[in-house]
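The chain below stands alone, shown as structure tokens; this is the form predicted alone.
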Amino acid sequence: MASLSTTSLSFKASSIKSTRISQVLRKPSSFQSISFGRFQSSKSLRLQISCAAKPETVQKVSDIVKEQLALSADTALTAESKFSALGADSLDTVEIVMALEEKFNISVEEADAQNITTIQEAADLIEDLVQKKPAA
């Protein structure tokens, strides 16, 4: 499995020597933005790199938090919405894990709990989790 410590790597026009992407990747460390020489534009682009779950395990846990929050049916929530900025506190988060440890039958350990703060966040751990779990 690989990971990579960031969500985002920036292209930008550079007199910097080319670099290839694989040169890069393979290195285990944290980095902000690679240049390439070659590059011809003066624009930035963005490529977003992730490992996301699932559209309907997303909605499912965007379900789940509007519930929990009491939130109204028209409330937009997006992956990246934070917990925190739809109004829960320390409790709700945890009936929000308790909720999804329900509805999907998995077991969230507390120090996974206390690393969820969006709907993505939740979503990936939930899917990982079910990966993981023995099939019955």
Second form
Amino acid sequence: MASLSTTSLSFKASSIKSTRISQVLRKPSSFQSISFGRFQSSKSLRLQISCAAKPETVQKVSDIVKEQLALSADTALTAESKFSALGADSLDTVEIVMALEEKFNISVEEADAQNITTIQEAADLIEDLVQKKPAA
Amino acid sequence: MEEEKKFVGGWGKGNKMGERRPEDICWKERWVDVGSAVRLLDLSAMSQMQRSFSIDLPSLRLPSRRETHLWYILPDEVKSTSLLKRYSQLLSQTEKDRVDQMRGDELKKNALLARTLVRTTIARYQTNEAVDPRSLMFKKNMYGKPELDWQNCNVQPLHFNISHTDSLIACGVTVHVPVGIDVEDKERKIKHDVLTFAKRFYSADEVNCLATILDPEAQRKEFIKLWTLKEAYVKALGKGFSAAPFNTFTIQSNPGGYNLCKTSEITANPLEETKKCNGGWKFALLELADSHYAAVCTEDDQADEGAPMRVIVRKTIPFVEDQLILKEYFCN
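Got the form predicted alone; any chance of the form predicted together with its partner chain too?
Now the complete complex, all chains and molecules, led by this one.
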């Protein structure tokens, strides 16, 4: 389903992203719609043209989630894993966000914090905030 | 026969309930004492299907205005696989899919019990005729809060809200006014330092209040109580968390009860920050099953402003038994 293609592509996208984007820019007519963020693009090319998070960020988020929710070490988490499906309630989500803020030295707006529902979303938000941080 | 849970004799204290013999497979005739009303089910006038739901899901008197009915299930008390199978037959396909998405048997079971609690409880308040819990339809308001789609099914316009933890699932029901509830395990450990957490998310007044509590355990407990009260408010408000960030309102603890104070920054000068503590919302904080804090929040009906909230708490196992736990008034 959507999740499978998204997962596999989001790991690859970061390395080949720049090539694909330049292709997109050269041939805008070949796409029915260009999608951004997390939505499915046109059928001819199922690619997320977005700044998907690096695999190591996803891994760090997974580790924090596992710790907060006291999941066993061998619980298989993917980028698409939903916090609610793992048994996280709102208090857990807030604690996860706090742990992510500490780990990555970022500050998350409360509205953004409450909108995070999957590991991928958390990782994307983190990278977005890290990128926006003023240079030290 | 079926591996039904063994009926533990006796019902809640103070509840006048007719004796039920454990060997009864279904309730043939029941005296139901709900509040002060005593009602005998008239089975002869009902159809076969209605009768089956009437027997297994005895109907309930609606909450009066200012009343919240709080129902809860303890998942550990529901072990019968045949009963759980019966529950799963009540769910819509979407609900079943969501249950299947949960990772692990315990989470799946709890998700099933949550939907069962909502459907069976709401079905019981339909006073006109017995309603099949499967027929209830739900929708979300424009902010994502689940609501009963009462216009599309012929049912009473009830408000409800659900909350769950690993070991307790609760559902609050009201008429006339929106309701929000939140439950938390009393022993829940916070991974972060409580004051650090509070400074990040709670209001300044709440942080100051927590800082005065020196015993770490007492401070943690107060933190949890505040969390449930704040969550209950946001859920009653029904506009999502961004409509009422936790640091924009204070739950004030008074000798009589709890009060909502909204921080309004009229000027840029923080010293002139004013707080409106005139309510508009009622709160109740209870302990359930000796293990959980439960907060209930309802909107104040203008006609009822200042009047206490009455809460009636019942523990239930749908299709099996109810137990009246308490009836209490909560002031502000």
